[in-house]
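Take a look at this single chain, the form predicted alone, given in structure tokens.
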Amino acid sequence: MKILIVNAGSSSLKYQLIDMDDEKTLAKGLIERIGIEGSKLTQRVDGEKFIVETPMKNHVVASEHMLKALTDEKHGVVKNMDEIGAVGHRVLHGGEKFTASVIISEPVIEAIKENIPLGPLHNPANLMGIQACQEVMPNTPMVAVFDTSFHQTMPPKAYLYGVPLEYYKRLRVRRYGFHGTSHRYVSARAAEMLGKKKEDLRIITCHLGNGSSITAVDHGKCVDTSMGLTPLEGLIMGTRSGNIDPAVMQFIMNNDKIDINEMLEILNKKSGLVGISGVSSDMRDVEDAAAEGNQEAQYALDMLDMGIKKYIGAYAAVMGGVDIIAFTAGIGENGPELRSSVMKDMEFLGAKIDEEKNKVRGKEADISAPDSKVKVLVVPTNEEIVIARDTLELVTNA
């Protein structure tokens, strides 16, 4: 079956086509700018690139051109739509309704919806992706995969917070961690590499991108991780401050005169690695600045390095013990340096690392050095994968 993987934003469209035969991807595409001057489809095929540059109003315009790239006769790799079999739709939240993937239905929508004040950027975009595709593919099966059903495992003690338990019970404010789709393939990846069951470890995955999070997989599941009500809290980020005491807020807000949607638009957008740095969001920047001298750049680098150790450190405490710690996404699969930085002095932990082994990027490996108690891997993410799997069991078993 050939599987249609679809992720929406507010003005961009990622999809790609995955021959579920062979779990071989056919084709990669990306539509920007929706809604906006300048639309442009770029789908790549073979290394290929297919450009459409033409106004798309909104996501069913959009979806429709998609289909035009993925049928097109020169350019495209299906013949027609029928041979798609299934759509999967990335979505954020999911909140407590939904612990594993679901077959969409009108229900689900309605769910989606009544999780918008938890997502207010992305549910929106993801709820366009779905109706999009339902109003030019009607017949196709579709199945939703929530980036926070992999973190419903974690227990109470790790979910809530210490505010009056009055506003889980009424407003279910709780941490519900994002990046799931990554965490589940890294953890089941890095087993694998090692000939291992993940019901038998205790794995630290690391996300480390321009959003980054860190999980406890204890046995396979999900015990604590680091982002929380949304995706602003826990590590230092390209544009998200991370963890502050609150009442940082506070002090701002009354010395600067400024409401609470003006100072969460700091901490969301002009916070983390560009707001220290004063530099760039992007890590490479930060990291040349800070090869030159530039001080506030190996802040930013500093901070982030020892937010993942503290990280690594409390986790490796809650599940006893530690047997993999696995570096994924854009910076922890690009990025020797700070792999190198965050792994130094933690032999008491049983972990080390060979840096011959660490001048690796984007591709899988071992990294551990012969002495390390605790093996150190390199897992390139594929979310795409994971929403293809979730997506062919659930319609083949419909």
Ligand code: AMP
Second form
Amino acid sequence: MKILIVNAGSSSLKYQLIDMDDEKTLAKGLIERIGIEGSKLTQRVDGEKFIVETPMKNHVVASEHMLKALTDEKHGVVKNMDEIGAVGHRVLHGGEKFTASVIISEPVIEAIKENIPLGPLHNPANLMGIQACQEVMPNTPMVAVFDTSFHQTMPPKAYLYGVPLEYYKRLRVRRYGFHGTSHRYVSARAAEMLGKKKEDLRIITCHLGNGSSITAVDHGKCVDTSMGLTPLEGLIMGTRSGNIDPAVMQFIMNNDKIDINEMLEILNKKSGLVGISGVSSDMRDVEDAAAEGNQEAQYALDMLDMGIKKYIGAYAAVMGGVDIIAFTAGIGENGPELRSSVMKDMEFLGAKIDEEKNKVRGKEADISAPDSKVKVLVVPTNEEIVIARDTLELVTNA
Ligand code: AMP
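Starting from the form predicted alone shown above, please give the structure in the form predicted together with this ligand.
Expanding to the full complex; the earlier chain stays at the top.
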């Protein structure tokens, strides 16, 4: 079966068509600037680019162009859309309702809508993507895969905040965690790489990209994760602050006479690597600036490094030890310098890397030193394949 994976943003739509017979990606596409001037579709097939520049006023029109591109006589990969057996949609927030992926039905759409207050930026966009695909492919089964569902195994002691319990009971204020599909893939793949069962292992997965989160996976189940009610909590990220004392907000707001929306804009968009370094939200730029002697860029790198160390230490303590530390996402997969600085002085945990092996970028690798008790791995993430596998399983068993 060929499965289409859709990840819809407010003005963008990413897609991928995967042939599940051999899990090969047939085509990858990105539609940008939906609903604004300059709409553009870029599709890649075997490295060859196909670009369509035409107005796309909404996600329905964008989805029509996606199907047109996939079935294009010259640049397409299927003859007609009947060859697409199912669509798997990435959805940010499943709240507490979804502990696993589900076939999309009216009640599921309603539940995604109910979770809009928890994911105000992403869930409406994800819904637009689902509804647009339903409109242009009315007979194709669709599945929703949530970024939050892998983390639903966390115990209350991990997901509750120290605020009156009333807020959890009434408003469902709690830690949800994100990047769940990535943490799930990477933890399972890490176990596989070592020929072991994930149910026998304690794994710390470090998803370090523009957004970053770390998860403790104890015998196959998430027991804690660094992101919270929203993806703002945890490590410092490209533009997000990560953990701060909440009173910092009141202090800044009172002094600078700004409101909570402006404050949150600062914490989400102007903090983290870009806010500290003043250079960029991109790790490569920050590393280059630090190498040229920019002290503020160095602060940003040191803060990220220390934050990762603290989570690894904490999660090892929570699980009573750790068997695998796995690095993934843009920085985790491609940043030997950060991996090296994070893993320095981790011998007390039994974890040591081999600097030569650590030079790897973007490939699966065991970078542990031969005498390291903890395996340290680089595992490129593959959220699309998880979405495709879940979709296949659900539609074939439906
Ligand atoms: P992602 O959100 O997973 O796409 O990751 C984006 C982040 O990965 C950005 O901060 C990039 O600078 C970083 N990244 C990509 N390639 C490299 C590299 N070769 N070295 C260090 N960071 C990298």
